[in-house]
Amino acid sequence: MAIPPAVNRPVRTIERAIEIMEYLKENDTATVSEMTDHLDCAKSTTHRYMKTLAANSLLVEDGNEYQLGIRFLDYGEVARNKYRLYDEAKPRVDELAEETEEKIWCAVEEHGRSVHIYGAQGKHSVQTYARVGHRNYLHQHAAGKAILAHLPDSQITETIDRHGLPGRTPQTITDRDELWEEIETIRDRGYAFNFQESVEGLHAVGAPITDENDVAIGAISVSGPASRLEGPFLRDELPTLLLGVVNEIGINMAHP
């Protein structure tokens, strides 16, 4: 796992327990000896760090596997609760998938990455690998290119240089160059497209939530079928309908 540059010293046993749950969240379980060879430590050491999660309720152990514990839907209640964009954003984004029958996303950033706060499905959404609390690239899909774009440039290029512009489909925009491009004319017309970059078949739209000083706050997004999500709709009906929803959302954000 790689330490953010800001961490001179870190704590060694903290980052291996973090290991220890990033194993889990993408593998399900795990028994001690398969999580042994992935911390490349003894064996001694895994089970202390795994039967101390599991004293704690963050790891449950069934038989001789162990997999993350309900306890950390606790904490994520908790930290999406701190945004205030959740409680404002939710009714607009059930109303949006409603309208449109589509996958509706709200994503914010954190430490230079997406974070979906809140997600609706509209009668014809597809399914895709994203879900609540999935954190993404920014420069990966509509909402998080929206939130890009409307972050200061000494931002963009720190976030850029932290984390890199890995792909994900052949479509995703990797060359920094091309990306300011898109940033650049994403600020233009107040808006972000994916064209497959985050999925193949799969388009989206994007407007950002800004606050007072034209920095964003979060984004929503709507997502679909290229099959679907094309022409006049995708390029004017769609954008249209989220810059009014997004601007509401920004009033009411600037107006408790």
Contents of the next structure:
2 protein chains.
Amino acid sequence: MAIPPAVNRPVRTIERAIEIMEYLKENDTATVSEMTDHLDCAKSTTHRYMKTLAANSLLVEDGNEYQLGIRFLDYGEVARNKYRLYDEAKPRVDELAEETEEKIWCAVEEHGRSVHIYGAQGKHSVQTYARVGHRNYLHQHAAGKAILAHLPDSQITETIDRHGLPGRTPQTITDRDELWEEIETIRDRGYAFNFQESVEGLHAVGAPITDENDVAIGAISVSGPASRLEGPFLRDELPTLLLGVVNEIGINMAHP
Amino acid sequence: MAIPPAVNRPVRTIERAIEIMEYLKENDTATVSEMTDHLDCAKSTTHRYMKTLAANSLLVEDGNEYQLGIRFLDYGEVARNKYRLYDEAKPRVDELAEETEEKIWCAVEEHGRSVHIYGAQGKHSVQTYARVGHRNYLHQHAAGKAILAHLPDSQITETIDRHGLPGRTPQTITDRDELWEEIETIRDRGYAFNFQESVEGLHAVGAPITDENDVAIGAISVSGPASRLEGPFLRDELPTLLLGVVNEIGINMAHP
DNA sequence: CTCCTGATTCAAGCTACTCGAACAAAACAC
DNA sequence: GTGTTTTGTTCGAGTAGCTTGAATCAGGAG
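Could you give the coordinates for the form predicted together with the DNA, as opposed to the form predicted alone above?
Once more the chain from above appears, this time first in line as the rest of the complex follows.
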């Protein structure tokens, strides 16, 4: 897992095709000309790329505009179902959302980053940038920090070396030493907090789902406005609730 | 929409990369050697392809085995959220699943095929090959036929020409004339049935969601075992329920 | 009407993708 | 233990095919 992705001689054609997908993910829609400005090649090349992708349903063209095709849903769903965690976690995440009335996420680690594999919203839950499939830096949010703290030290170092510690809000931990301290704290108490470290005004708690060796295979988090998630509710009640859930999931994962 | 994907000179490199993804979708996991047998090129080439894809998190390697990365979830989710239909349909699909206790699907048309963009299961719903993101021939299932019947004739012809009418069960309609008759029937009554045409022992009803010009933008279906979905329940009750829902969605779509 | 902007096609040139051979590492047979 | 087989991986050379820029076509605006 988390192998450095240094390829000897990557295929540039593939990399550029991915750049197109990535650009469309960020910008929803683009024309050949617009994409040409973004890539570094001739317009005819971009045109050929996009037509090829569209012919295979990865892109959909609507007039001169291209966007991502829902064929990706298929690949995404297959990838997600690889994780047994998804099946185990989904019902509990739904329950948690109902109980807490806040936003619940289940995340896993892949390539040193976190991916939200499932989310459920409670009555009052807030909408943030996050969505299913969203890739995130581990150090920037509660679930990610919970995972990070429950990885072997070597893998933590590797992850930091590889991705650095980019900030997101003024509260994000961007200092290595500070992060290691935080990791110690998280290891001691068994769960992680996020005080406006990913989004201003947003608090969260995250607890790891671990295997028999106490290594994280994922995490669950509750997040909501700082005004609601505070005091004993945030400090005691939610963590207790979360720990119960992740323990249960962990046990179910260990004994299929 | 539904433009023939004939590209003048497709980029073979991209096409082969997609073949790798497709193979992994079908077979869950593969090694370089296994993939080489499948593709028609040197092992070193396959190796370079897969390493490049893995370096970009589209593939994940676990030892010598590769599988699809959950990065696709991200792309898939973005693509799905393009469809306003998804937001409108999701809550009603959930309700229908609760009410009927059967499996409900919401599908859209893309490139002459259908894609399940959302599904919900009721208490008794059966598991079939279908899953979110699944691409299907329009003529093989209830939702697809409902969509097909509510497309312009020219587009229907185009679709049949492009994809043919492959069978799936002995009941699948594989004859053009027969399909056109069926389309007329569906147009008259406003919804479509599926009598074991996609899966043996499975019945379904599908109704189209149409825009102001009565052109389909998607469809909703209820499916379940032939033993439960029969008689007046299948013939009258379910269609009435479905029509109510799709009308409501259609109106909401037209008046945002 | 002309002008402009965008998509699309095409021949020619040369980049970089493909190949096969060679190496390394692991699994296996005996 | 050694030899054998199977796997992933690297690298130089050759040429397939990708890239390019110019030319053409399509649509809108003034």
